[in-house]
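Okay, so here's just one chain, in structure tokens, the form predicted alone.
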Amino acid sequence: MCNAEPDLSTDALGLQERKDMVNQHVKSLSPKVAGPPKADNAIRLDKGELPYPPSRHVIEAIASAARTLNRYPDILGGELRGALANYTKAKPEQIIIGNGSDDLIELIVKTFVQPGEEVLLPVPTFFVYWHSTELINARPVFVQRTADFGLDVEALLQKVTPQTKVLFIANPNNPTANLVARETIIQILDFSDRPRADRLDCMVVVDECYYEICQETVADLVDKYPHLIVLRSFSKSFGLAGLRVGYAIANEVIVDYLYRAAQLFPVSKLALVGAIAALEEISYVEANLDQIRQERGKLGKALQQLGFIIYPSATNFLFVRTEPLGITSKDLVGALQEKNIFVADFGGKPGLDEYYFRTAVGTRTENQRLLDGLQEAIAARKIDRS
């Protein structure tokens, strides 16, 4: 497995004489790398995944559907659309299903933003928002959050221009784990009713992929605010990250246009069936999340006792500041990787200095392995300094 950047300056791909075939803004994107390989016994807390497998009901439903893989999946999400309407209390026509919420983020940008236009992003936040923006040669506009990672509404509105087409708000936010109050989001949405010269004339996307954990939503407002889109996911709370199923709730007209721009079959048959089965067994999901909440509290207290700053979390992960220990997150994450323990380094990302990492809440055993690894890394740092 190689993590080196590919050398596209050579003629290996026959592009030496045709380098201009690649769009310039695509050339400027960072190459994707596989990352370090993870052994079977690795502690994988870097992707925010649920540590528990799907229920037997979900696995059996997927296995049964495998017999019909010679047939295409239903368009528009088939029966899953109706199941989600029942689950969310929305109308089926207000729901669009995609290949994970990442797919829907790209679809929203592709539908509403043209090259050169702007997407407003309060940072720190989820990197896919600005990656999707740069992918179409549009411009991400970063707005710094407050000291406690809340939304600075006035700063956001001051950045709005006629070129602003989409505002993304992750709620709870990734990676900082905090919630924005419903009243604050409504305040932002209400700016659409101002005179044209002084209003927020763009789509507002509220990403609620951790909804089942925090139980906070504005999905009930899509009828009142036609420019509101709410994103949800089966990856986190439902533990189906490997299936790639996401959905959005919005005004019927918006959903219609999004589906026009989407692929005809964006979600596999197995993913659709697995998601339906997961919705049929909400009690299993709730039991897992109760366990995550308990472990989150214990892990947060233990990390504080080690000397870290832990931010309030409404998610299945914790956002950690390493500065009180005098260790950069890069050094700490690297030390953990040597012990086969993986967390996500956020040091130096937009809106952050070099002292932040994010860790998912794992099983009790996984969390203890993380704590043991951190203790060893801290002790080794003290020895190096002496």
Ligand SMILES: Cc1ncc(COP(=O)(O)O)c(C=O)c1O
Contents of the next structure:
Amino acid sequence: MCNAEPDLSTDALGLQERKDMVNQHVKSLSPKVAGPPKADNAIRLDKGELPYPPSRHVIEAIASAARTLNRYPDILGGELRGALANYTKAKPEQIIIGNGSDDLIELIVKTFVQPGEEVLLPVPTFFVYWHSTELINARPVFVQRTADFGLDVEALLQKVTPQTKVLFIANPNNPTANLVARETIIQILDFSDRPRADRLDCMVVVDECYYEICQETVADLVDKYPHLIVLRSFSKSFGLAGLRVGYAIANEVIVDYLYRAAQLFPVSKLALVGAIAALEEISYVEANLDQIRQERGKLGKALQQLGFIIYPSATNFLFVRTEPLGITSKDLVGALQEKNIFVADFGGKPGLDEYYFRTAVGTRTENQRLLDGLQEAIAARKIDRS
Ligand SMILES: Cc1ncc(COP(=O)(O)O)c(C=O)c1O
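Could the form predicted in complex with this ligand be given as well, to go with the form predicted alone?
Time for the whole complex; same chain goes first.
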């Protein structure tokens, strides 16, 4: 037996050759970074989560289903599909269930877009749209939103080419929190009927991840517009981000093709059962969301009093502009982190300058800790400058 240390250098293992085998477009994706572990008492407002734990009913349903984990989950989402049809008023065949809506975003891109083709993205918006596009070596085409983060419909139309296959509209949008009016979405959907030169002939995905918070939807239009796909999630309003369940509502022919491209068992049995239990107890969801709406109003006002610009929110988070205080969001987010308070820095992200962060609405105590942390960071900054 030899006790010498193994030579792990790239060349000795032939790793360089393996690296060369990785697809070029995958090499250009950013590495995923977990970041340092957060302390138990950390104020976690960076991921847009709900601060409340799942209901007892959901926990018990999951615990009970754990006894049958030797079996695979049902194909096509089993009973959850029927429960969602009931909840959404769509037909079961118009629903596809995925491993979070992130999974469905990737599935939509895989199903409709070829390498080299284009995905239209009004920015700022949710990064998974362009990550999924780059993953298949297709091209995200960014179109700047208006100053108040609405859709610039004319600018969108100007970017349409025969290569444009999908348009993603997060409604409400992440990170800007605002809603686009139903009429604007219908206007965009109707562009598919225009003469060729003025036509938007692609799939239109309306991502309603925050539906229960704002109650605005175009899901009722899937029978009229076969190029409309509506996305929903259990991560936000239902407070089940860790469970990973999302779903899409679309014409049944489109759903059939999406399911062909999907994995056979993309959603775990525990996730399917947990989502059914959550739908059985909508009153728990509504009570949590009432609480969030109240806290959102209070937090927004208090942030304004500190001198920030706050944008109208139809979500469980607030989008904050730090520019009036002359502090970049990077500096502010860094100062909060040192106090164990986490919000998401959006400074410099596509479509944005250096002065934006997003904070989830937490419990009253969490929100107060955030406000105290910000106040201290602003005061420290003033002292530094004097
Ligand atoms: C607009 C939007 N779509 C989709 C998602 C992802 O949701 P899920 O947890 O269901 O993958 C998010 C999460 O932040 C989001 O903001």
